[in-house]
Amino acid sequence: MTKKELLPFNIPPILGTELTNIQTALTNRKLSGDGFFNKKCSDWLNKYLGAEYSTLTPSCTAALEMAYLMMDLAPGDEVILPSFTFTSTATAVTLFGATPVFVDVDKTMNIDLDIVEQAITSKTKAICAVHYAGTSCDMNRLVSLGKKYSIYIVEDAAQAIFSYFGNKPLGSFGDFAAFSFHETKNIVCGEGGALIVNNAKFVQRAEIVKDKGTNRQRFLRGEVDKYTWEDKGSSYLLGEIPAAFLLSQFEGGERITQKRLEVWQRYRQNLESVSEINIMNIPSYSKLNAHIFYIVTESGAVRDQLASYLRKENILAISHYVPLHSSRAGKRFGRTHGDQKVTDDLASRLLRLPLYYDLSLDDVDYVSEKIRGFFLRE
């Protein structure tokens, strides 16, 4: 194939009715939190997710931050998580002064639920799974994990929208869920997230923290005759510019999921034969949303100049977290349990190919066809 201008590693979608809704936006003269398509967009979340309540954040960081908010976590606390993971995932529990407790990961990259349960201590407030590349560990035994130790279940699910376990979306499961609508992800908002709240003891608190720590939402809605500080709380709400974008892209989204499936499978359809290489792990139980298409190396070093030929050839293929617990910050504030085998093996050797709305088939053939010859050179 003829050498192809350059193919970034990422594009955010755009479907072409954003504009309608921003206009709306505009038109309504109402661009702070809470308006209209905020609620349009936490309505769609409810359903789509069976959620007790959900609440649009700037961030998936922030959702993760009002979580651990909500169930008071406090110096001295832990939260078991994978230290495969973004850095989000621990400094939302380091803000409160707790501690993140890093665990390896199994084959598929998501946390090992084996040592997990050998990690918990009596400090555990909470086990944090990251949904990693759209797929998820065993989410009824996570979830009876935390009804046998007390200990509340929070969902990163940053990139897992329209990922499902089983039959039942993922973000559905723990006390509280986490999406992110950054623009690396495929349902976007440039920068956005949404906190989802499963567990109904907290929703009454959830409206007021998302607040600044007010009643606020009681007295817009004529329960109280004014508006004080309550609770804790902070800036969590989302403007709605990016809201108006972000309900075009869920009434577009399985659109956008079935394009990205339609290039992960090509994906996988032209690699799976190339021997030098192993592609995803993908747990039976996993219904994908192709937020992610990678590939494992045989060594570090192999990944590199891999990835540095996919480079020259005008692709751009990257790896992905360095471990936190072998971090500078993952070891002033945290603390491993057991070892990371696992972890720094495969995060050593693991390449992300180009995966987008509006990457082509030709596109993914050409990447594809780049690879094999990297691997058949002399």
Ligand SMILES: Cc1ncc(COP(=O)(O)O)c(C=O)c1O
The other form holds:
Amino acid sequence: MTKKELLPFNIPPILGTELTNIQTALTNRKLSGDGFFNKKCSDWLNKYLGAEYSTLTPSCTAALEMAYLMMDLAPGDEVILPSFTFTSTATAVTLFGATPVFVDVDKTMNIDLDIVEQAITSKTKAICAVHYAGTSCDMNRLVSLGKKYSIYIVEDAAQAIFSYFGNKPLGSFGDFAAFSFHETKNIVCGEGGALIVNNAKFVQRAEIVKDKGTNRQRFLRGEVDKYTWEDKGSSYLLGEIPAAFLLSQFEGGERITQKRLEVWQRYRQNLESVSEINIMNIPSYSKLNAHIFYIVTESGAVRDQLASYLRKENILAISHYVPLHSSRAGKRFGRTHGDQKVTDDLASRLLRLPLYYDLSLDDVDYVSEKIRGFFLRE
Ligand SMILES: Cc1ncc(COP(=O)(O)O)c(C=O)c1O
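With the form predicted on its own in hand, show me what the form predicted in complex with this ligand looks like.
The complete assembly is shown below, putting the previous chain first.
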């Protein structure tokens, strides 16, 4: 095999229909967050998820913040979340002076629900479950826990569009769910996100909170003759140009997912017989969107050597989160419940392989051969 040009870790998908929509947005001369494409995207999300309400946001981070703003999260409150996650899962909590409580993950890399139950106190306001790599958490159990203790469930579904728990799409279970459409995700618009509200109690407040605390949305519908300050709020709308781009991606979403799944399956076929590594662990209730393909090596040292070896072969394979409980800000702002043995162990041994819409199966075979070659060389 001849050495490849640099094989990137990610390339955002472009379907070819995005420019037509952007041109329509320009022709409409309506570029703020109240236009045709925002409405189309929200309608698409509501239909796909069966949601009460959804709104595009500038990011998944903003969507998480908006959820906590709506539940009046305040100092003294706690939100239980995994330590193995992106910083936003925790910064959205600390922004309101509340405390993230870090809980270990299980072998699926998702929060361990046995430990979650032990971590619940009278201060717990919400549990935020991250569907890591698009792998579903056990949503039946999580929703039951929320009901049993009267606490809100937030799905950090940043990586999970087009993934399912059983037959139901992720993002349709929590009181709130947040998606990311950052260029590293399956469905993209550069920077962007969406907040999904599945708890009807918050719907009216959502349209005020997202629009700087005003009843401007009612004004735009002609229900009031002027708009005014009504509640807490911030600026959580996404402009029309990224929304126009995003609609193309929603509409082509099945195509993107199908292609990613082919790549994911090919990696699995190629690598499942390599005895020195484990392939990511998928519970039977989880139907994947192929957001990430990761392998787990026998030690952190081997993971690092393999990543450097692949880098020399022009392949970018990357580890993932530095667990938040071990970070400077995590120690300062958070609290750790129990030990974080699985998190610390798996985070040090996990390696993500290149996976994107335009990745060819030949390239998947090439990466797989290089991984096999690394272990044969040992
Ligand atoms: C689990 C998780 N939550 C939140 C985010 C933040 O997403 P955004 O960049 O859209 O704010 C990410 C981004 O990678 C993520 O992986």
